[in-house]
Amino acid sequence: MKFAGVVLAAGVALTTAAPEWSERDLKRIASLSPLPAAPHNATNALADDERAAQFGQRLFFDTRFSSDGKVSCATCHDPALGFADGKQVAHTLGKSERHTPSLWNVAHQRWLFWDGRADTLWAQAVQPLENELEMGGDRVALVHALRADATLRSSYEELFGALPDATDWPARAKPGRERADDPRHVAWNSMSEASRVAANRVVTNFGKALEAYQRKLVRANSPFDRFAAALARGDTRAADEQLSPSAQRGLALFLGKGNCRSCHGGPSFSDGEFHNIGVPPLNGGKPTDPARFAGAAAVLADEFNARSAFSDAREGEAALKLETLEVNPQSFGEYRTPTLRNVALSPPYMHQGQFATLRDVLRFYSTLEGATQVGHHQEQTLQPLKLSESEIDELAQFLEALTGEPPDARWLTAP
């Protein structure tokens, strides 16, 4: 029986009506939207410069840089799967530890990969290049492989200025961060340090052009985003054609006993910083990643930093980030805070994959049930939220409706 938008059914009333806003609700949903442009990139000079970005969408796409050239950026961040790759962990040559992470609107984000080892997105692109669970690649055999293509080559110099002649020095060579017996890292201290430098710059030049592609990676304008708007201009009925009764008690829940706003808030709806949830391994037992408490680490020395020789503004607000970070333990089992935008594309979820859908991401922060704690370094504030599965099915139907339109259909696909 319905009466006045409440169903009874076996005695219980379920409200099938959307919620009423108040005032304080209608300045929380103001806050989560519109999405801005991404922040500008000091440090990377050509960070929105077209003809970077048309050249960094054709080094996107290109094997020819991993170890066995069957490896390219989109072979984990492959736009039919919401720029990832819908495994739990990433697997190409190797098999990670880690899930891939979407790039949509990855431009927005402060720190990069889960542990927020990177400060910029340019700095990022180097690391796959050269990790041998990834692309296996060098940044010796970048400069060769540039040479040796002509488009690639006529690219490069139109943006950078001349590549440097590689002619006598080796066919691969990079510093050994894994092994200092790695061939490559000898190879790597046989060069001149003039040498060496000129490989840096080409790497980060690399990275600088593929930071200018994802740059337009975005889709804004959910059904949330014009359910916002509609609600800004007062107009209630273009609202509800946005988002659905349902959806609308999702977000009901979003901001009040969900809570969730403490961590997904603003436009981007993250926070940008990291948090440890509890989440147990994929594999079971006490979790062992130190996750930020290494990245913050990582990053601080990190040749390609924000404050290093290679970055365009080593004075601006990104090397101040870097100022004020420390080093503490108890980050240690911290993940960064994902957006929500866009979650919907990019199945499963956390920092392994361990869920399958939005649902039984829902269903964890519900129950908490096989949380794990590493010593007292878990969030404190994290209680239960013991949703109803009506609750639940609401709050996906919401997370559903933060699903942004694409950008121009040629940033998809390889040129």
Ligand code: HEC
The other form holds:
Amino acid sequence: MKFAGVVLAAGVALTTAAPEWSERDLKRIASLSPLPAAPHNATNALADDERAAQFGQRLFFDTRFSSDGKVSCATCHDPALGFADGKQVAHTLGKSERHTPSLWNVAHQRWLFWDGRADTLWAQAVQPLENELEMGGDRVALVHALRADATLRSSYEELFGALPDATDWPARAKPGRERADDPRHVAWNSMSEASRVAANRVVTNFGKALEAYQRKLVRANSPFDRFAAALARGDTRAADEQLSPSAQRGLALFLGKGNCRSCHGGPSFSDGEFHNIGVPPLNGGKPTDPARFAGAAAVLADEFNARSAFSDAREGEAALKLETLEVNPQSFGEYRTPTLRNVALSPPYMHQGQFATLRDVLRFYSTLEGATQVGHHQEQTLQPLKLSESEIDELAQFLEALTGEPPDARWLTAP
Ligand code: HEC
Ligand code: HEC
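Switching from the form predicted alone: structure of the form predicted in complex with this ligand?
Once more the chain from above appears, this time first in line as the rest of the complex follows.
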């Protein structure tokens, strides 16, 4: 009996202890933390301008740029819901095909959108403004709206110079992204080239202010970061105060058996690249969304990409990123690896919000039940991990420890 007691005690000790970290583990942990400042974006001269961020904050919460006057960026990117909307797929004027991602730490993203079809935050912002399912606005109506409001107008003009004199412009106009017979597209084609360039200048400046604001949406210094800092100075006692033994075992799974770091690596917990992990489409059937295959072509063709006339650095690093980009059929059905920082704040998960909780995500990685294949082109990286329920719980606890401290509260509400 005594012997059995020892075995039992040892068994208990085994499952409740924090792991021992090898030199290799310590290096891997150090590669995940701390989160550095967001990379400089030379394509937007005002990316780190304080007044631009304040103006961007105003724009972010303003519903007047939408066609029904009711939708702002914050409608879908709600600060109280992790700058997302808590829905499976976005739904305002119409129902979108994709899940609204969180905007926490978004300035760290190498490509924007699930399919990476925008290469800068400022170019990204034009798309929801004009998307018929989202805000349904347009760049010409935007110019009129900015001119009509004295505060917006003076803030804009202080940052970017005079707004164009739009008195003889149509009320609403934009190029035909969705439908060529859209009356707004016809109106757009009736405008002079100079007026169109002037409207494009305004809508990209709108994006640049929104980018400056979104660069403030950083949550760093999570319990995991404090744990990693303590481990790096050899203070295991302080490390243990930050992460429970089970969350530490979750970290060991993340680095080891789970091989999560092969895609969710680096301080952003994302390789910034695109993969197909086989998450089944929300409405069943075979996946039909080309995802990165279409996204790569779209960003190369984007009238507002980093190489465009609206970029403040047409030949810098951002332009280089486009030069090396290939449109590859193998990328059909691939989505960008999401960051896992702050992931606990914005359920549901995946590109269509297929999973309600982190534990559901982990059960998927465990069994790959229902996983889809899009044909022989698909990369074959994932194998079912066959995790036990307690391993799922440990990994979930680790992911929950990636929630960082919020920035100054003044950035989190409508000004
Ligand atoms: C109708 C809801 C909705 C509105 C309104 C909306 N968004 Fe989004 N946002 C989404 C969805 C859905 C996606 C993902 C779409 C995709 O990947 O195809 C997204 C993606 C983004 C991304 C990319 C994030 C990433 O991780 O790649 C940014 C940045 C963003 N939105 C900012 C904005 C800004 C700025 C506005 C206002 C101009 C705005 N959004 C308005 C739903 C919305
Ligand atoms: C082959 C690359 C790859 C590996 C390995 C991988 N992931 Fe992912 N992960 C992704 C991609 C890509 C998505 C988005 C897929 C989609 O939406 O269809 C994702 C989505 C997620 C999400 C949802 C995040 C969100 O905001 O919606 C979580 C959580 C997650 N992964 C955790 C993990 C964990 C934990 C592991 C290890 C057990 C892991 N991942 C292994 C690529 C990977």
